Amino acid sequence: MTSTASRLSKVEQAKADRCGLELAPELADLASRGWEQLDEADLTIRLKWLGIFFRPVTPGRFMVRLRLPNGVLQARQLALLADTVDRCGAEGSADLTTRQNIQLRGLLLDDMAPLLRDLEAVGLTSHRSGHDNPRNITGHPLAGIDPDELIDTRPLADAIQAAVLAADDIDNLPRKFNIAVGGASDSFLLHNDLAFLPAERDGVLGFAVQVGGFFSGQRNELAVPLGLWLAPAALPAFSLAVLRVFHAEGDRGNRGKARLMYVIDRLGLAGFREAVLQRFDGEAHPFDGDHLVTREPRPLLGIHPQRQPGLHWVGLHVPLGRLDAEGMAGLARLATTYGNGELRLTENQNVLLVGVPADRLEALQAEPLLQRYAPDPGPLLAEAVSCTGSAYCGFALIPTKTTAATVLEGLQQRLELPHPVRTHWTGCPNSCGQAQLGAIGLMGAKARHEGAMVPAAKLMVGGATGGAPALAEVRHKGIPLQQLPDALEQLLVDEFGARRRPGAGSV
């Protein structure tokens, strides 16, 4: 293993003694034993290559994540992790990922030996989906359906997934490492360590390359053109060179700077484009052209005409993206019977319904689930992300999802806005729930409050996602909870246009 740090960091020297891939046929064995028994490597690392999480503010009760390359999910794959988390009764829950991905949670150690068997009976993986790994490939959300589409992002989701999965040289990265690949003019990708965005050469539609977005506690960057184009065909191929340089060349001394940028960094753009050459057996061509990415992620939900004539797709928002059984059943029920079968998945996590028929969409909308996931939930709901705070997350500092929830109803109950505000919730400086490309940002921090320390978030406003892409910027460091209704409340006044309603109460 080549490596910039010559002593290798705790976590690393636990994959280097043991690759968790090989715990897959010890399952039921580890669940005999219990999990107080297992060795600590193996409990909150080596699992993880599983997409098995071990969650110590839930202890006994384990997370598993899927791989849903470009979110595309079928209904009966939707009921089976339904039966799954119904299961676990009251312990049992799901979230939608900003990775167009899902996480079951509240599940034992004695249920994954068989569930893993029933996600591959249905076509489902949570193969490699966590720690050090590539995760979930993501796609436009409306890929194969969208009348202003410029090209079908599942097939190549689905391509570079199966080159990741099938190539065991990269089973052990230095840290996570996200790809995305675009495919209309509202694929706003650049928080990926890898993005794909469509760009034409010579007037042949491909793909312009982006490099080393992310975003973690020390540093938040935007991914920058690496200066090449490919045809569709080699998107796999090129992501695997991309991978291996990161394998050989990324800290594994210091976790705090294992991310794809401080490659680049060390290397230069230039030096980092001829590493990735050098592994790349295809072709790729200079370009310094623009991508065709002009606009804003355009609103997916409510009821939208497809490409295809007399189809529909209907975008449902789920709040906050946490899911139960019974929810989830009842999507795949809609899916099912008013539309072809399928779901997509967002990353503002919500669910499209597609292929809906114009005579369905009558009996859909009165359809009493739409009262739950509502396909128009007012303009700061609809654009709401949440980490999933600290419910289940040590790291977090704040409830993300019961505060946004809280907060953002109150709002809209007090203001008229004249279009969707974006707000990103995040519960620690991980920002998992994206706060820097939040038109408005929240993070969770503490501040002083009548003599105490209180949770709190800092604010974070101006992040945008269109031809102009930026990151939010930090306007206060941290605003005690209960007063940041208040303060959201005076923002969108002075910033975003919103009216107070006459009459209206205080949030």
The other form holds:
Amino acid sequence: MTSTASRLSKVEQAKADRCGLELAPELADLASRGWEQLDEADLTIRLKWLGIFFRPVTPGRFMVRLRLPNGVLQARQLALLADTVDRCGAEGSADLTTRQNIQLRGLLLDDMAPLLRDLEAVGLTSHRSGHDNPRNITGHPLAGIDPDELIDTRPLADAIQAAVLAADDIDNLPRKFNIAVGGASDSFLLHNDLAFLPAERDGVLGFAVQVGGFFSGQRNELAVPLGLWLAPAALPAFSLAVLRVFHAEGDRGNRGKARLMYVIDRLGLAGFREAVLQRFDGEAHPFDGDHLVTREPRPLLGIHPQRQPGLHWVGLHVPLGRLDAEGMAGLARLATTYGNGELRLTENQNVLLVGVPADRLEALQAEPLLQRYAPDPGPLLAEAVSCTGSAYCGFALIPTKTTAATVLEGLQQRLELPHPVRTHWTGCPNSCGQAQLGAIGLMGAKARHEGAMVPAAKLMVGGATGGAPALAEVRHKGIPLQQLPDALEQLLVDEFGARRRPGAGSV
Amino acid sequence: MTLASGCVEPGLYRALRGTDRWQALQQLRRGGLDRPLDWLEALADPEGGCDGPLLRLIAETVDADGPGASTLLAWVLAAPSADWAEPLAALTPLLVRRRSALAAGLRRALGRGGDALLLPLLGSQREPIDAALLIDRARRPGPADERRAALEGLARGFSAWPPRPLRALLLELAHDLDPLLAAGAVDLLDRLPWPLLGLDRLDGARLEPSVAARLARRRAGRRPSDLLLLAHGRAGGVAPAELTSLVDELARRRGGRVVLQLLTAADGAAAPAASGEPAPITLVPLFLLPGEHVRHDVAAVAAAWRHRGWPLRRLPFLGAWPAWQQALAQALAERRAMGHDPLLLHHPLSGPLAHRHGAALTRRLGVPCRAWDGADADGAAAYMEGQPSPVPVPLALATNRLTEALAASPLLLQPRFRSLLLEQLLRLP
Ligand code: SF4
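Mind sharing the form predicted in complex with the partner chain? What's above is the form predicted on its own.
Time for the whole complex; same chain goes first.
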């Protein structure tokens, strides 16, 4: 029982009764006896501790979310995921998420026990990837290959994940928790509960700690400086200390006010810092200097030279962040045929092939798969981020992915843009698609149009993710989807330097 | 509009009909609905726009096991079937668990033009009585979307259906002209216990090319099941070398686990001899006659393994396999052709079934078949006296007292029988 809880909510009660990880040995048996043997809390809450999501929109077809620290994925791992999705036929697909992660859709409960075993065999896990858990640990997608890198985030993200999964005293947090590590001057991470930003102290490179970032239907906050600097090796233990404070102090009576920022509000920043330091058995130094994140995230698509002479990364656009089995198997093949067998996932829901030698670039560009996953999809599609939307999410007010694709493709045909423009699409105020971070943000809404309520998008403008971060501000409470292309076209012309192509008709 | 019950706060109701609907719904979600069914009136309001999300909230709140759940489903299904899609999706909180009353409601609504929506939900309900209905709807010629929906229903309730008719249907559908249906059938065959049992019966050359490619991918990902070989044990518990060498070769060539469990008179249904993660396993009784072990112990051994969580499939005892009987007949015929007069000797049997089998064997093989219970070589020699030009052939798979007494080779040491058995076991899915 926590200091703030007066009574346990239904979710808290379910978590207190039993940890979802205990369901692991029962999976095979459940498959043969059927998922109706699970009680409702097992089905809709506890299975998420194993990364298994019951999907009310498709009862009987489950989703599995993995953990991919720093978004690093090996081709043989992707090949296994491709095979898993392939076995689900027309129901199977995979989403790339805004946390550099993958979730597989269309699986039957019968698939789970063998899948979890197979994942382990190739060094993957889905444990604690959903619900009130520390989510996938993100890092810089160019870690280890970036000519402008400050620090390689891969070992740090790995170490934080290992520490988090090994700690059994934080497997029942009050709410989800996002951790990210920055490795370059374009690491925008302030939407995380706990962000480690590269920073120098006395000439030594380490991390400035920022805390409390999150977006929700009720409140949107960027993370604030905690006033501490850490050496890289301290990150795992420090993350655990923060999680333990969150575990002890988070609000378990009201899930709407359970995220870390509410704990910081209640304890005060100094009180929160003190509480963390009491639980941290390491060195943390007071710090009021600047961190080294000073610019907007770079465009990652296309061909770019790596730090390693003669090698390149090739960023490929995955339309809507959605993959099918054939596409996944194809990408795995490209990674081994042309690159070093490794892929990176970006927070923009795209894929990077890495370690491609210069003399292989031409052949790679001639691959038919690059028609589907283009290195140069255009200035709007390249920087579009979208949540799941109504296809799979019961909260959605609009179908985000298909709306985004249709509208942006149309705009690209009509407009010439001098530079990419980041659009973030989210189906409802929960803002999984982080609409507040978009140069243009679109959020599902309803509007009255010609006397009827129709699907619409709230328009936000001005989200900045560079040296002077800012949340986008609301420009319009609800533009009917029908009118959205025209409204965006005008906005792009007026404020983003777009020019109408001669002869292009209306979108 | 005023709600008849008066239980709905007017401001909130107005908000639900306006642009702040999402926030109003969140407020309702947090506060809960006291009398959820009273809200149906708001849903019926054509001006309200209070459709899917509110219905979902009502479905989340109503007692799923009470009469209100059936009322809600009936309310949705009372509309023309063209309007079912969104409301039915909103009702899934109710339909996540097997509830016979709701399954009956879904069943009753079939045939009104919305079957493609209803059949997957009915499958999710996993009511055993719906197996035949879903199988029939997937098989019967009809609109493609309805046949696919029936197959999806079978997928969603997969482990609830009897495997044999399901396998038969899937083998049939794999050849269907609708490639989506055929592909789905191949994927589901791959999920049945002993997937190769079904997959190996399909001939890729007769399938649509994309389905054949899918079949090849599914087969490539499968290895044969583990094997449990049951055989006679010997005093001291030592396995004859010819048996252990068979086990070693099988394990090497099949690539899975091969467990040898020896039965003695004393410990007929011994507990599983193998440890490790349970996995599908095929029980092969390496007995040549239907004695006590075949009639009683095999079933007990199977039950013990299943009890430990091993999905187990039982094969008939080796002596009843047609290929084995043919090989035996051939070997005896060759002996006769050489001028010998073979006599099959086996250990004593009890029970009418065993005697009938012995008689049938004599008829089929055309040689006499006798039980021998002598304990030593002298006894065997004495037994042989008085038999007309007899060539005793011990009906024994591996070395035992009989083969030792007669100084004869057990069948497993004869190349013909060993390679036949090996070949048959290697072919098992
Ligand atoms: S933002 Fe809303 S609609 Fe989109 S995935 Fe999150 S909850 Fe669903």
